[in-house]
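Just the one chain here, laid out as structure tokens, in the form predicted on its own.
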Amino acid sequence: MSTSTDHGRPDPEATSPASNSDGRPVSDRGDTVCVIGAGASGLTAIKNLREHGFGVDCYERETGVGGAWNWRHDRSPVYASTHLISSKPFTQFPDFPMPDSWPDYPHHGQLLSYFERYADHFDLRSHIWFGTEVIRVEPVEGDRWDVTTRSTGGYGPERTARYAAVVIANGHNWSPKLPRYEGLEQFRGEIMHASSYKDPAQLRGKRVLVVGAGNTGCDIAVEAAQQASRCWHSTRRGYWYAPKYVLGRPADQVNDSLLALRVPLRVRQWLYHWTLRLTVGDLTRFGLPKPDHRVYETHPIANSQLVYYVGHGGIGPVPDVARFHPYAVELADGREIDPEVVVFATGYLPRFEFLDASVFGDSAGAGRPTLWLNAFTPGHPTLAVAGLLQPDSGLFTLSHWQTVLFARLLQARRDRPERATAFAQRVRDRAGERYSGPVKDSSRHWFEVGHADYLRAIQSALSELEGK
């Protein structure tokens, strides 16, 4: 192992010098793994390396751990009222429990107190460098890594570093997917995307159409439902929304127990339908489209409220914009509405911009990674990345498997060659596999898993990496 300081950072001592193919200097930090991101899943990426065995250098752009869920960060989706919509026992990592005093679903700032007592609790933070960016990450000889950082801002020098190996966890929800539309640089009222949406106040008094549907789409409008002097909500499509509570559990344990039964998916979207007739019963009567899709085909909506203000009429439900025009909306029914607030919940799209696209495999730049168990890229054997998942439950116990995977395939490299050598193999013939039943083509649905299946092709990657 490459020698480091107290707080796991390079001691300019310890290291060899080197330079790279454009004569910089790099400090070699040998058998080091370097870490991109100090959020879930950055954290369990740090932990899981140190207790295999290795160094860890992690840089975080921001001042404090959390990632998406730190609302000081500036690049932080949450807004006030963001709760989990997997439950606690579904998202928590499998090593360190939520407390059980906590509801089913907690809160962000629950979430952030969550990962700063898991950061010190497994002693993380003395491998961190705050406040600073990663500019560059390039392969160099012998499967390693030159790293290249800078103070967040563009301040300060450059430096680079040599790395073993890379674990990427940036995230995936920070850099805005924005519409386009005719007219819409003409539009004189307010438009944010629901990146900037924080508090229900910026809605207070005004007429706002939300577009989108997602989750967060959802969420924005049943505020603007009880704000907002009007809310429309537009559509592209119809889409499946789940409550979070069936039979008096939140929805996805009912879920999960099903999928340890191995009920098969026909079976499953039988139950769901007919669960839903006794609920709310046909969507199509609020004004809601009809989906144009099976259930499950992309994951249902987890919103319990969305269906009452659409009933008590705090939200209207209309199409697909059109067009803009200065002072309107027009909707794709030839209608046209005078909102004075558009908020578009239209996703975010991943990016690795310190990277070039073609390691990926990602020719286009589109920011969709050819990837095996969402994790590894086929002739980069030290390079994975974590929490590039859309999970139909939590994300932080996945991310956890993920990273433990790599560490151990890290782990044989050094002991046992041949089976490293195998696991590569595997990486070439199955990258791009799916691990959910058939979805929907869009961005939105790009790294979508069925936590169950995916949770097995991890075992099961585990198992053939230990000879088992």
The other form holds:
Amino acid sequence: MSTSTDHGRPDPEATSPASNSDGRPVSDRGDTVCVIGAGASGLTAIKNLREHGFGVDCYERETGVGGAWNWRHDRSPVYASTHLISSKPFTQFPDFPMPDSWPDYPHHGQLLSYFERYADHFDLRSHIWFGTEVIRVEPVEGDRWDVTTRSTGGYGPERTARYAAVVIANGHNWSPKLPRYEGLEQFRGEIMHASSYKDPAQLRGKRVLVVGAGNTGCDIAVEAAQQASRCWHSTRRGYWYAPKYVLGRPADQVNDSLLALRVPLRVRQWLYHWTLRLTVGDLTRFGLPKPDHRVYETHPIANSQLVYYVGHGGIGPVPDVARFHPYAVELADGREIDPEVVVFATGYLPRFEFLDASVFGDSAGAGRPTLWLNAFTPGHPTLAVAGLLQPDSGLFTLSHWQTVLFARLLQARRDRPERATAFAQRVRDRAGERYSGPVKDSSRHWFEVGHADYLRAIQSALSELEGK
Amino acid sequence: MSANSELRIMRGREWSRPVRPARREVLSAVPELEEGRPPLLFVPGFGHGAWAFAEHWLGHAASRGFSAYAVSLRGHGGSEPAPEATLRAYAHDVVQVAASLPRQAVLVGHGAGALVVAHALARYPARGAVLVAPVFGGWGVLGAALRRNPAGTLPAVFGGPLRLNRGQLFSRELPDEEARRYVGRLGRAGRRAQWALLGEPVAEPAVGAPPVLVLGSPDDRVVPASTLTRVARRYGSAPLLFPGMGHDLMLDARWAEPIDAILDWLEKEPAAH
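Could you give the coordinates for the form predicted in complex with the partner chain, as opposed to the form predicted on its own above?
Everything in the complex follows now, all chains and molecules, and the chain you saw is the first one.
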């Protein structure tokens, strides 16, 4: 489709004058779709919308693509050693494979070059406004959107443009979540969130306490075991530490062989427990707490080295932190330890500060919108969120299909409005659906999904939209 | 292809059993001046290697301002030997090379290479695709080959090599010596891939709705004209015909005509820019 919006830059001559409710001038971008963020999910949104014939303006607050995976970005959470925890077939975009010469679990630097090649290969950069941040997204009549932007850092004038649709792909791993502890202000040691941990040199020769048993917490604990003079690893409960390889293949590939055969969860859990018993055995003998849940019930932790270093004494497992003293940390079991550095690998919170929370059905403003397929908002058929998922596998395949579905929904709005209306009804009826088995602590992990369950849901949403 | 064809999202087998990598030979000719035209990736048919395109077509495309690449499917030409290769592994090789090119590529498949391209199109949104004398399999192709060249074809039915002769591949215009040299360079495809041809493996719909051009010769002794028409109709067009040429249009005496037609089509086709 050739439209005047194809070139990705608003042409002042061609846009019709309009203004919004406050009387600010708005440049009308016609059928163009706005994409917020040029990270992995934003890039695949641009590519898929372009492929379906839509003009796209993408706004990116940084000066490069790759979002969280670009270590040059000030919001990037990656550290020097970050590697993928899902193997290549689960991580790559389904229509742009990673090179055969790369390892099973690529390094974050390779991932960045992958996104840069994706952007160049499909000529996406000409649609991206770099160094531009979105400060407001407001619905206007006709299911259209006014998007207000300015230069990153608050310089320059604000500009408002009107779009036919908006894809929010601003990522969810940049706003650190710091738990509250009694006495934390008085603690004299160094405190950092994992987001500011970049290099093991920050830990070298020090006594380090790592709090949190997510994948990041485990990675940092492993690095502390190699670099620090002492390492404690505090976890709230016992977890299943999955090795990255089992039975001679990447573990997620083995798991998916079972999923493809639709082996029931119980059987998979039993097989998993059995393989773990054959390798690392009972972890409580190291002082690790016994898991209070079965495997697959929390976000998987893929780390072959953690147990290895616990077994070599490099990591001392300790329970939850009770309170901080000026020169010590008191643990839940009453013990006191004296770390010099405390690293909180306690995760991140999704934030959409440019959007009125009520648009998302999130009146509490808790950063927890009510969505269908974690992407579609009741009452706003031209708004989609891409990549707001915490899959038990790679994310990019999932955001690829989310954006394909959204592009086809926009096509249906134009060509077969009755189908788009039926879709909107399904969004209203089914918002808040979950796509995983039983999950422990599900309030914290509300956007946790099982990749197979989720992709099947997308598949059926697509065939309902386009079915005969 | 209609944009509304059914997409396949669940790919359990490809996730859990990815194709094992194999070293690939890629030959290329790039123009002196980059003019922003889409790169071309040539995919040879069974028995042929990237050399078949390096003879004439790569250089000719480059002289007209197109970057041109040719891959040898695993087990062919200078790529790693792969006696157990499948159609899926061949398509993997093509998608890998296409994704490694600097920009979105046009895939050009010849013979059974056109079938490999048709499969690759389901896994890679190509800028466009050209199917040259496409062999899409089925018993009809086997029947024609058995009639023309029973001694060369029969062993393939039992997993042996398929031996095409010069009468099947070239017109009489091609000097004898050259024809003999080309036939002497032919290798063989994996037996599993050869057998797959009999089943007439249907490719999934292409992603990204690329424009597709089908061309061939009505005097092709491997692909009957009716097959050309059928394949072209599948992609919503009619075949472009070059009478008097043999199956190997890129090596036959009048090799320049089809490649010029392909490049002209790419220059005119709006979606291929």
